[in-house]
Every structure is written in structure tokens, then in C-alpha cells.
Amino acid sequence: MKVFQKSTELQKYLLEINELGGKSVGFVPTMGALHEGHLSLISISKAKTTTTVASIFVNPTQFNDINDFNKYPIQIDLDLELLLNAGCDVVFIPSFEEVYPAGTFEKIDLDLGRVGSILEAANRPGHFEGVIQVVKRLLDIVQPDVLFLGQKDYQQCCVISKLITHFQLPVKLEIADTVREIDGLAMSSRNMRLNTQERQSAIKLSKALFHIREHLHEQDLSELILEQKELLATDPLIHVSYLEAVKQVSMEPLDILKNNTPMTLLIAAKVGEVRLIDNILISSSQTLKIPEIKEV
């Protein structure tokens, strides 16, 4: 496994691979503190491309809360061991200056539309602006053939799809299923910050989503969502930011179940001091595909 800190050295290495012909590069961007969800993306990339590149960079511009940034878990040595065991080919661990040589003042000129104004965007001002800033920079550096992301960050996937479409970047976006703990909790680097009691409360987020999905044909969608919000509010450790249903791709809000309309249920909540997100798809298709985001 090759490890690079300088973009020029990484690009030189990838160019040499490309010159061999018939090679393809898969890219898995991360902020470290890796878990099985990240490693599943590495496995998928290895199965679909000839060279898998992972990056580890905790991007400050996507944190709207400086305390959240300061508390983000850092475990580079363990992450490298995990990536080595997973068979990752290349790891890029850049410094802040390497990613942002001219600083972070220059923003990406991209109108995100509805996707950039609701849910995560409304609760975390500036978050997605920081996401597209760093992803555009990393894609420019790595220049992969395929970008692999996890469905847990559903809205972020929609945002990055817009980024790729807007700049006509020559990269295919592939979105993998959310990887969950045995009890249903979506795997997240933030989970390691939960204490025992908070961890028990956190399970309720995914349970709320699954309960709504299981009872959709027995009860009104808006009533189901309201009931689950009220139930979650009885736990003093949980403070829900949102629990909503939207149309897939357009993310237009839904309050009633419509036949054959692919829907996504999304939730975000603070459990103690740790903010967690989750979602599930309700669709005839089991695979999330976001070829292009268009406003409705």
C-alpha cells in the first residue's frame, strides 16, 4: 500500500499507472476514524476498479460548529492498518495547506437549489458549501474514474451529484448501501463518541425509520412521522433536528404515501452532544441511483 502526503507525488504515481493502459481508479474520500462502512466502500472499489485510492482529511470548512471539528476522532495509525488489511492500494493523507494552498476563501460557484437549503443544509449552515469545496479539490487531485460514497450521507450524495453534473467531471458516482451495527444503528465515526447510555438511545433513530417503513400501508405517513417524533422526544438524551420523508433525487417533501414514488426517510438528531444522521429508502429498487439532480 502506497501512502502519499503530497498531491504532486500522488498524481505522478497515478499517471504512471494510467500509462500502463486498461487501468481504472476508484476513490473513497474519508475523514478517517474508519469503520466497516468505509471498508465496505474499499471492497466495492477493489471489485470494480483496478486501483483503489482512499483519502484521510478532516475538512474544517464543512464543520459549522468548531467544537464538533475539534472533537472529531483522529486515529491515523489505526486507519492505515485497517486500510492495509482491506487491501487498499493508495492512501492520500494531505495537510490543510496541501488541500487548500491558497486558503479556503475561494468558494465553489454552484447553486445547490432545494438540496442545498433543506434538512442538513438548514441545520448546518455552510456545511455543504464546505463539502463541495473539499470534494472538488480532491477530485481534481485524484482524478478518479469512479467515486464511491455511502448512502448514510444521502443528502451529501445528492449534493456531490450536482457538483459532478455542474462541472461535467469525468467521474462516475456509485453509492453503496448503509452499513449497520447488529442492532440497526448506522455505522458512523461519531458513534465512538457515544457513552454506553447514549449508545442505547442512539438505536432509537434507526428504529423510528424502520417502524415508519413497516407501517406505511396501515397508517397515514404524516401521523407515523409525528408519532415517532413524539416517541423520540420522551428520551431526554435525544433532540431531533428533523424526521422527514422526501422524494428520492429531487428531495421534494412528502406527507402522504404515493404509489410508485421512490421515497427516502431521513432523520438527524443529537444524542447527548453527538449529532447523528440516518436514512432508509422506500422504493421498488434496492439500489440508490442519482444520475443527475434536477429541481422539481
Contents of the next structure:
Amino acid sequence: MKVFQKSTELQKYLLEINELGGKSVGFVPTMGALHEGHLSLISISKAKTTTTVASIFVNPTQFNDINDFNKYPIQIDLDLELLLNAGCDVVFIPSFEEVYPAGTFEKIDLDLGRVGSILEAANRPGHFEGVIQVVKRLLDIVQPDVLFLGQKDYQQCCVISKLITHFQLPVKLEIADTVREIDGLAMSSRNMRLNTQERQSAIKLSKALFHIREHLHEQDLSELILEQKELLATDPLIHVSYLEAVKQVSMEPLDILKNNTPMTLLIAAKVGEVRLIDNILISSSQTLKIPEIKEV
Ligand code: PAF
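Counterpart to the form predicted alone, namely the form predicted in complex with pantoate:
Then the entire complex follows, led off by the chain already shown.
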């Protein structure tokens, strides 16, 4: 496994190995603190492309809360070991200056519209602007054929899809299923900050999502959502910031289940001091596959 800190060296290497053409590069951007979710992206990339590049960069511009940034877990040595074991080919670990040369914080001129203003965006002002800024920069450096993202960050997937479409970036977006702990908790780098009690409470987020999906055929969606919000509110460790169903891809509001309308049910909550997000896909037939998000 090759590790690069400089973009020019990474680009030179990728050009060299593709001297004869015919290679395809899969890219898995991360902020480190890797877990099974990231590693599943590596293995999907390995199956679908010839060279898998992962990046580790904790991007300060996407944190609207400086405490969150300061507390973000850093474990580079362990991450490198995990990537090596997962068979990752190349790791890019740029410095801040490498990603933002000469200290520029130039934001991308792109109106994200609805997906950039609701739910996560409303709760974390500036977050998605920071995400598209860094993802655009990383895509420009790595120039992958396929970009692999996890469905757990559903709104992020929609926003990045919009970025790709808007700038007509020559990259295909692949979205992989959320990887869950055995009890249903969506894997996240933030889970390691939960204490034992909070970890127990955190299970309730995915339970609420699955409960709603399971009971949709017998109960009204908005009623189910309200009930689950009330139930979650009885846990003093949990503070729900939203639990909402939206139309898939456009993320338009939706509170009645219309036939065959593919929906995503999203939740964000603070469990103790740790903010967690999760989502599941729903359709009235409940047989939906993850769509490839194109234009949003
Ligand atoms: O999902 C993440 O870890 C980050 O938002 C990403 C895509 C690596 C950009 O910093």
C-alpha cells in the first residue's frame, strides 16, 4: 500500500500505474477514525475498480462547531493498518496546506437549493458548503473514475451528487448500504465517544426508524413519527433534532405515504454530547433498492 502526502506525488504515481491505460480508480474519501462502514466502501471499490485510493483528511471547513472539530478522533496509525488489511492500494493523507494551498478558503459557487438548506444543513450551517469545497478539491486531485460514499450520510450523498452534476465532473457516484452494529446502531466514527449508557440509548435511533417502516402498512406515517419522537423524548440522554420523511433524491417534504413514492426516513439526535445521524429507505412496497442519485 502506497501512502502519499503530496498531491503531485499521488498524481504521478496514478499516472505511472496507468501508463498502458485500462485502469480505473475508485476513491473513498474519509476523515479517518475508520470503521466497518469505511472498510465496506474499500471492498466495494476493490471489486469494481482496479486501484482503490482512500484519503484521510479531517476537513476543518465542514465543522460548524469548533468543539466537534477539536474532539474528532484521530488514529492515523490504526487507520493505516485497517486500510492495509482491507487491501487498499493507495492512501492520501494531505496536510491542510496541501488541500487549501496558500491558506485559501474559497467556497464553491454552487447554490445547493433545498438539499443544502433543510435537516442537516439547517442544523449545521455551513457544513455542506465545507463538504463540497473539500470533495471538489479532492476529486480534482485524485481524478477518480468512481466515488464511493456511504448511505448513512444520505443528505451528503445528495449534495455531492449535485456537485458532480453541476460541474459535470467525470466521476460516477456509487452509494453503499449503511453498515450497522449487530443491535442496529449505524456505524460511525462518533460512536467511540459514547459511554456505556449512551451507547445503550443510541440503539433507540435506528429502532425508531425500523419501527416506523415496519408499521407503515397499518398506521399513518405522521402519527408513527410523532409517536416515536415522543418515545425518544422519554430518554433523558436523547435530544432529537429531527425525525422526518422526505421524498428520495429531491428531499421534498412528505408526510403521507403515497403509493410507490420512494422515501427516506432520516433522524438526527444528540445522545449525551454526541450528535448521531441515521436514515433508512422506505417505499410503500418496501422493496426499494438504493437508487443512484443523479440530479437533485
Ligand atoms: O463523510 C465524510 O467523512 C466527509 O464528509 C468527507 C466526504 C470525507 C468530506 O470531508
